[in-house]
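First, one chain by itself: the form predicted on its own, in structure tokens.
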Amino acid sequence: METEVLIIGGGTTGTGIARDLTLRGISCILIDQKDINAGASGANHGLLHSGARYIFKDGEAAVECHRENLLLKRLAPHCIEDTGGLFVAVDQDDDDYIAQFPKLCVKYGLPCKEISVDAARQKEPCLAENLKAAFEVADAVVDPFMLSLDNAAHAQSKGAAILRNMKLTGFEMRNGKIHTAQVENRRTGEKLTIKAQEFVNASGAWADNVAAMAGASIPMSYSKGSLLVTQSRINQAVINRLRPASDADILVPGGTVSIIGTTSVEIDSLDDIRPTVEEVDAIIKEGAQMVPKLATTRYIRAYAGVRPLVRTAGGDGRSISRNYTLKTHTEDGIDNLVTITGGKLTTFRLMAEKASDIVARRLKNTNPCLTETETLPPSTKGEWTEPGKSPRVWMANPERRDTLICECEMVSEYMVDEIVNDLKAEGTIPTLEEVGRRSRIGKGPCQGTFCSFRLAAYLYRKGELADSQGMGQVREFVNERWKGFMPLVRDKELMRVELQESFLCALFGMEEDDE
């Protein structure tokens, strides 16, 4: 295969670069070793920052967040729930820190309005009784899966190729340039060689691994952050704790649930990323100081992502800048590689623009960036990722009330058909993992215990699975969900887990797996 630009990494930044380049008339191929948003882009709060979170430590990042927040609300409104946000302080929080907050917001041009404690509690009755300060800011909620899938879809409509399950295995170097990339399909074992004029490393936490294949090095630090998903929605606006960054400072509503997090734990390996019991306990304890209901509510799942931070000085995960890093690699003697990593979901478009500017300049393409002005069109590819949409559509359309595959989230057969058809149109083999990522299947209270088997049976009936493929995919799907709720199991939850274990092991013989 041959293209002008090969993009490595299918998160929000990688898909944003694909869209940016194709809008400039530059051809590109994007590869990911798994799927769209399989890394940190799919394991975060889904928070569209107002910028206020960063005013104490990084004014430049705060201003960037504010600007991109406004742009995305205007250009990708279908991906965003404009909830607004609150920064709140309770009795034990520092008065000097609270007093500085509105002053710094004014300094960096961020909208911020102090409201009374009573007004804050009327707005969000879940807030603690000992609240002592509250400020309204312009936070919002973004669906990161819909955002990336729609960026990828728009890029594909402009000629880009999106290749999933393609793992980079090496580069061929010639005269200080990458000549070709060798990739392997992790499902079929098929090997490909891709020739490109420019290469973009947007692989997030794997940025150093990719750079090393070209003989370069990026000093990375890996900070794991864990989050918990409540069974029902607790808050209407984003709620931030007004104190220096710590565990469980942000409660984000997302459709029918709320998400509380996060932690910051330095790790050395990317091989097995999962939340721990200790992190879950810390999140519930700290979060309950701000929203007491978090101590007693039911959680359906925990998950963890890795922040890819570039280390420029000593310090732990929270002290390293959350801003992005852009490297041209000219200092490494490589003339056609760009690495973009770090940063935040909110600034993905800006990061994609900066990386694309370098690539376009090297290719002598003078067309301007259009993602700052052109609306992101909705696509069918991200349609069923939105929490709460499946039941709304199913109830509102009697003629489309076919059999439900996922009863918790009310995902029906025709919704699965649409996802499968989209995947097949892209040349991708539909699996439980891919269908689950593009829908709400497995994300409800049963966490895939029942719907994983129903989905496998349906895919067999439609001829999409054969032989023993289904059992392996069900095991992979269920194991991934169990990683998320095992740290939450305690008290009454033990009864639910025993029922699930009996179903999975005694009925379907899945006990042979160590997970």
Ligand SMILES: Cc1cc2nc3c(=O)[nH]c(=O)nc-3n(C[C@H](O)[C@H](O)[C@H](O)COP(=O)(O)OP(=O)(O)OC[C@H]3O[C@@H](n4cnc5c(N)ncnc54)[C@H](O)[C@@H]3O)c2cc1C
The other form holds:
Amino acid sequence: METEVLIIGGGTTGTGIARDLTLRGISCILIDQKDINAGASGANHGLLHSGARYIFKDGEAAVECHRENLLLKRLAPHCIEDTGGLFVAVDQDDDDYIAQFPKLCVKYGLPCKEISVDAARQKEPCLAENLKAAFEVADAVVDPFMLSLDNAAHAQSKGAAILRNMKLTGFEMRNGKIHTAQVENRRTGEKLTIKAQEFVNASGAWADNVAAMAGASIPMSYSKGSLLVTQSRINQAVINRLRPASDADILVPGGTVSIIGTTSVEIDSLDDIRPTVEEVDAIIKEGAQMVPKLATTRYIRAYAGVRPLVRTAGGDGRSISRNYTLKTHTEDGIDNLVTITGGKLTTFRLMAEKASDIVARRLKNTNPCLTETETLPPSTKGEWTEPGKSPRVWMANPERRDTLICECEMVSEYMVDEIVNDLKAEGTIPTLEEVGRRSRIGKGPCQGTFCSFRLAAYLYRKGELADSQGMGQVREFVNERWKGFMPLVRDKELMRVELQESFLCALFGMEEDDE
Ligand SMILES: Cc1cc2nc3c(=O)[nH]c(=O)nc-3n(C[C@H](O)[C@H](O)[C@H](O)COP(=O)(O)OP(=O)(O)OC[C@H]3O[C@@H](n4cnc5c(N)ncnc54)[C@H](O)[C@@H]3O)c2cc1C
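One more: the block was the form predicted on its own; return the form predicted in complex with the ligand.
Starting with the chain above, the whole complex follows.
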């Protein structure tokens, strides 16, 4: 295969670059070793930062967030719930820190309005009674899956190829340039060589592994963050704790649920990322100081992601800048590689613009970046990731004969058909995991216990699965869900887990699996 630019990594950054380049008339191929948003872009808080979180330590990042927040609200409104945000302090929080907050917001040009604690509690009755300060900011909530899927879909409509399950395994170097990339299909084992003029490393936390294949290095720090999903939505606006960054400082509403997090734990390897019991306990204990209900509410799942942070001398997970790193690699003697990593979901568009500027310059393409002015079109690919949309659509069409596959989130056969057709149009046979990532299947209280089997049975019936493929895929799907709820199993949840275990093991013989 041959193209002008090969992008490695299908998170928000990589898909943003694919869209940016194709809008400039540059052809590209994007590969991901797994799927769109299989990395940090699919395991974050979904907070579209106002910038206020960064004013104490990273003014530049704060200003960038503010600017991108405004742009995305205007250009990708369908991916955003404009909830607004609150920064709140409770009795034990530091008065000097609280006093500095509005001053720093003014310094960096971020909108911020102090409101009385009564007004704050009226707005968000879940807030603690011992609140002592509250400020309104411009935070919002973004659906990262919809964002990346729509960026990818727009790039595809302009000619980009998106190859999922394709892992970069090596580069062939010639005269200080990457000549070709070797790629392997994770599912079929098929090997492919891709020739390109320019290569972009947008592989997030894996940036050093990819750079190493070209003989370069990016010193990364792996900071794992875990988050908990509540069964129902507790808050309407984003709620931030007004104190130096710590565990469980942010409660983000996401459609029908709320998400509390996060932690920051240094890890050595990217191989098995999962939340731990210790993290879950810390999140609940700390979060409950700001929102007491977090101590008693039911949680349906925990998940963890790794922040792609570029190491700076002496920095740890929380102190390393959340700003992005853009490396041209000319200093490493490589003329056609760009690495873009670090940063945030909120600033993905800007990161994509900066990386694409370098690539365009090298290709002598003088067309301007259009992502700052062109609206992101909604696509069918990202349509069913929105929490609460499936029940709305299903209930609005009572006459349509459309059986539910996932009862918790009310995902029906018709919605699965749309996802399957989109995946097949990309030339791949859909897996349970891929359908799950593009819908709400497995994300409700049953956590895949029943819907995984229903989905497999439906895909068999449609001829998309054959032989024993379905069982392997159910196992993979359910194991991923177990990782997420095992650390928070306690009290009544134990009964649900018992039920799930007897269902999976007694009926389907899944007990052989270590997990
Ligand atoms: C716990 C947590 C909470 C966060 N919360 C927020 C938030 O609320 N708001 C915010 O703005 N930001 C947040 N972030 C940061 C944000 O999620 C990331 O900065 C952003 O998603 C990074 O996107 P990316 O595309 O650069 O990397 P990733 O999403 O990690 O994408 C990299 C991709 O590269 C692929 N890849 C790796 N190696 C290879 C290879 N050899 N071949 C092919 N493909 C490869 C991976 O499969 C992966 O899909 C959070 C991060 C974490 C971890």
